[in-house]
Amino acid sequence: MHARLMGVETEYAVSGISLEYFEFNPEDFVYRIIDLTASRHRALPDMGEGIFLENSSRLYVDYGLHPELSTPECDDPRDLVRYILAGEQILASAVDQTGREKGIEPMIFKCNIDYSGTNSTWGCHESHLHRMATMELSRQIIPHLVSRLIYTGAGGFNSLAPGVEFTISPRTPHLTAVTSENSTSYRGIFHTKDESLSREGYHRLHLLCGESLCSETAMFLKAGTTALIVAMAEAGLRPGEAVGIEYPLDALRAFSSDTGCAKTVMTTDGKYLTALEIQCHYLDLAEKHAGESFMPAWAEDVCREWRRVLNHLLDDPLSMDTTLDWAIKLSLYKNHARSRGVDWDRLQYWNYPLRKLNRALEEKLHYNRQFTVEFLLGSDSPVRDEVNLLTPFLQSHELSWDELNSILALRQELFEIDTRFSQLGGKGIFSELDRAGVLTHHVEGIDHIDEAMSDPPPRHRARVRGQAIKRLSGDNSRYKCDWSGIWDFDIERYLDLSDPFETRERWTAMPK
């Protein structure tokens, strides 16, 4: 069986509430997290201002002053989820200690969207090692990336919209291209960046269309299914050929807005398929070839869970409201709206007038002006004509402008629930639900999280790197580490890890 290496880079958001006379300084806070983690765990500095930890993962501060943690290279999706969770325990502990030191009530979130008006989105990037032409791989995998969100979507709201627009994948509104080489703007479904971090002959599929997740089932399937499709494409099976999508970006938006998983999109050969049908096509092919030598040893395990989840989604997508992130969240949102006396379906009718008013305000150069009944209906309202034109629409759905302030207050409450859902350190809503035993998201074999905080994966260069870090840590002025090697500047030698499947330490003369 063929090993498939994969990894995940997750960007986290941090914040803090100042206590007494202390002030929250984001830069000081984030860099203290790095320093504190380095003092608690055996580590080596990287080539920038981050560190490689003894479990072979990397922690650093990324653009925008947020901590980012990259898992070690794993050859099993269970291990990948294990190291995501281990890294989050490491981070949460460091954040908590940093908060105590600085008189701050700290918070760290595994969220995907900033609802404060900055239009920011935090990334969760995936990496898959492969050895095929990048653009050929894009043709085979884009239909999968577009349709997999029915089980990998984080759930949330369109942060670029003025209403309460639930979306299965809140990252979707921030993707503006089918393929792109950029990661901070003009983001694509398929990222063409090909920095292999390995010797010649290897490529790294670097995906930035996915999202941070809490459900083990969703994380396991996101990694496992994508790796199987890369394996089939690399073997020449052309798994995406029969389900090529004519307009992938439009399809992504259609699938993301459809909690019933029933919308169809046009394929390149004129057929119309749902996201479920596209996923079933990929799964059928994976099941057929699961025992082939080019597939990993865990292929049948992933296919079994893949089939189980798709069958539930075929029967009733909302039946996954204890398993998949987006369905769990949607159930929470509906219950919260109901507790405020607002019917969820009725709430959705407000999206149309709010979009129209927002567009009218922008045309009149009133950007980011907060909607209130007083502003919209006042004598100086710049959009009074639009209000009058929209009033019959409200009346036809038994709505009233008098409700607007309470609707907007509910909107903010829902945004806060979405943000607090994935808070780390056991304080998030997801963690509370999990402790209460009401969720069914766990995957058998994802265990020993505490051990993964200090031990590297059992195989390949991640194992070699982690073992070397354990032995060499403590003299940080002498060594530097990156994905493909460790530099010893005292005697000018180099631990060559350019082979991603390396099994032992091979020190050579330091490259020029």
Given for the second form:
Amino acid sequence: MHARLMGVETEYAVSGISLEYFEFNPEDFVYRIIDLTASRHRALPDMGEGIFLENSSRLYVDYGLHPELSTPECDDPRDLVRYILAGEQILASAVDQTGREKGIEPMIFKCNIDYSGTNSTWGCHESHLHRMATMELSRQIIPHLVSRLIYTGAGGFNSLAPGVEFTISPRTPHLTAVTSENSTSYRGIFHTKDESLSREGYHRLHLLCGESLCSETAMFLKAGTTALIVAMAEAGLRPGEAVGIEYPLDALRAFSSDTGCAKTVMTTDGKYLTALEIQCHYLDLAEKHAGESFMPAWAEDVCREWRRVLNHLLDDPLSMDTTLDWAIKLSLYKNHARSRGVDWDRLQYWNYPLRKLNRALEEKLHYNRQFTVEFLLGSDSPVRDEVNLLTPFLQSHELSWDELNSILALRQELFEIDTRFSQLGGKGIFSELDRAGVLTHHVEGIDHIDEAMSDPPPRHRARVRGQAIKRLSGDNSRYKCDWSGIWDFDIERYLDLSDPFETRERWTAMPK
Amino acid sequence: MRIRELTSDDDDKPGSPAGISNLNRARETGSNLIRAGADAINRALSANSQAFLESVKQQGGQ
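Given the form predicted alone above, produce the structure of the same protein in the form predicted together with the partner chain.
And the full complex, kicking off with our chain again.
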């Protein structure tokens, strides 16, 4: 069987409530998290201001002053989830301790979307090692990336919309191209960056269309299904050929907005398919080839779980409301709206007038999303004509402008709940539900998280790197580490890890 | 293309004793989720959601 290497890097949001006279300083806070982690675990400095840990993962401060964690290279999606969870325990513990030191109540989230109005996001990037031409891979995998969101979607809200627009995949509104080489703007479904971090002959599929997740089932399937499709594409099976999508961005938005998973999109040969049908196509092929030598040993395990989840989604998507992130959230958010006296379906009717008003305000005032009923209905309202035009629409749906302030307050509450859903350190809503035993998201074999906090994966260069870090840690001015090697500046030698499947610690002369 | 493949879950047909038992279990699970979710949300929500969202503002990010 063929090993497939994969990894995930996740950006985390941090915040703190100042206690007594202390003030939350994000820069101090984030760098202290790194220092503290380096003092609690055996680690070596990376080439910047981050560290590689003894479990072979990397922790660093990313652009925008947030901590970012990269898992080690794993050859099994269960290991990958294990290292995501282990990294989060390391991070949450360091955040807690940093908060105590600095007199603040700290918080850390993997929340994907910034709802404060900046239109920013936090990324969760996936890497898959492969050996084929990047653009050919894009053709084979884009239909998968567009349709997999029915189980990989984090759930949340369209932060670019003025209303309350629930979306299966909240990153979708921030993707504006089918393929792109950019990562901070004009982001694509398929990211063309191909920095292998390995020796010649290897490529790295680097995906930034996905989201950070809480459900083990969703994380396991996100990594496992994508790796299987890369394996089939690399073997020349052309898995996406029969389900090429004519307008991938439109399809992504259609699938993301459809919690019933019933919308169809047009394929390049004129068929109309649902996301489930596209996923079933890929799964049929993966099941057919699961035992072949180019597939990994865990292919059948992934196919079994993939089939189970697709069957449930086919029967009733909301039957996944204790398993998949987006479906859990949808149930909770509907109930929260109800608890505030707002029916979820009636809430959706507000999206049309709010979009119209927002557009009118943008035209009149260039930009202004903060509006109240008093401002809108007052005699000085710049959008008075629009208000009058929309009033019959409201009346026809038994809505009233008097409700608008409470609708906007509910919107802010839902955004806060969505952010707090994924808070780390046992304080998040998802963690509470998990402890209460009301979720069914665990995957057999994702265990031994404590061991993964200190031990590297059992195979390949991640193991060699982790074992070397364990031994060399403590002399941080002497060594530097990156994904493809460790530099020893004292005796000018170099541990070459450019072969991602390296099994031994081989030191060579330092490269010039 | 196989859209639907029978699994052992499908032995519990709607209307059969096992099917009804599964339906009841699903209803119970759903109401447990809603109850636990409402409790967790009430504990998590701050008094000022706007201020909370401002405090978690992203400076950069991908």
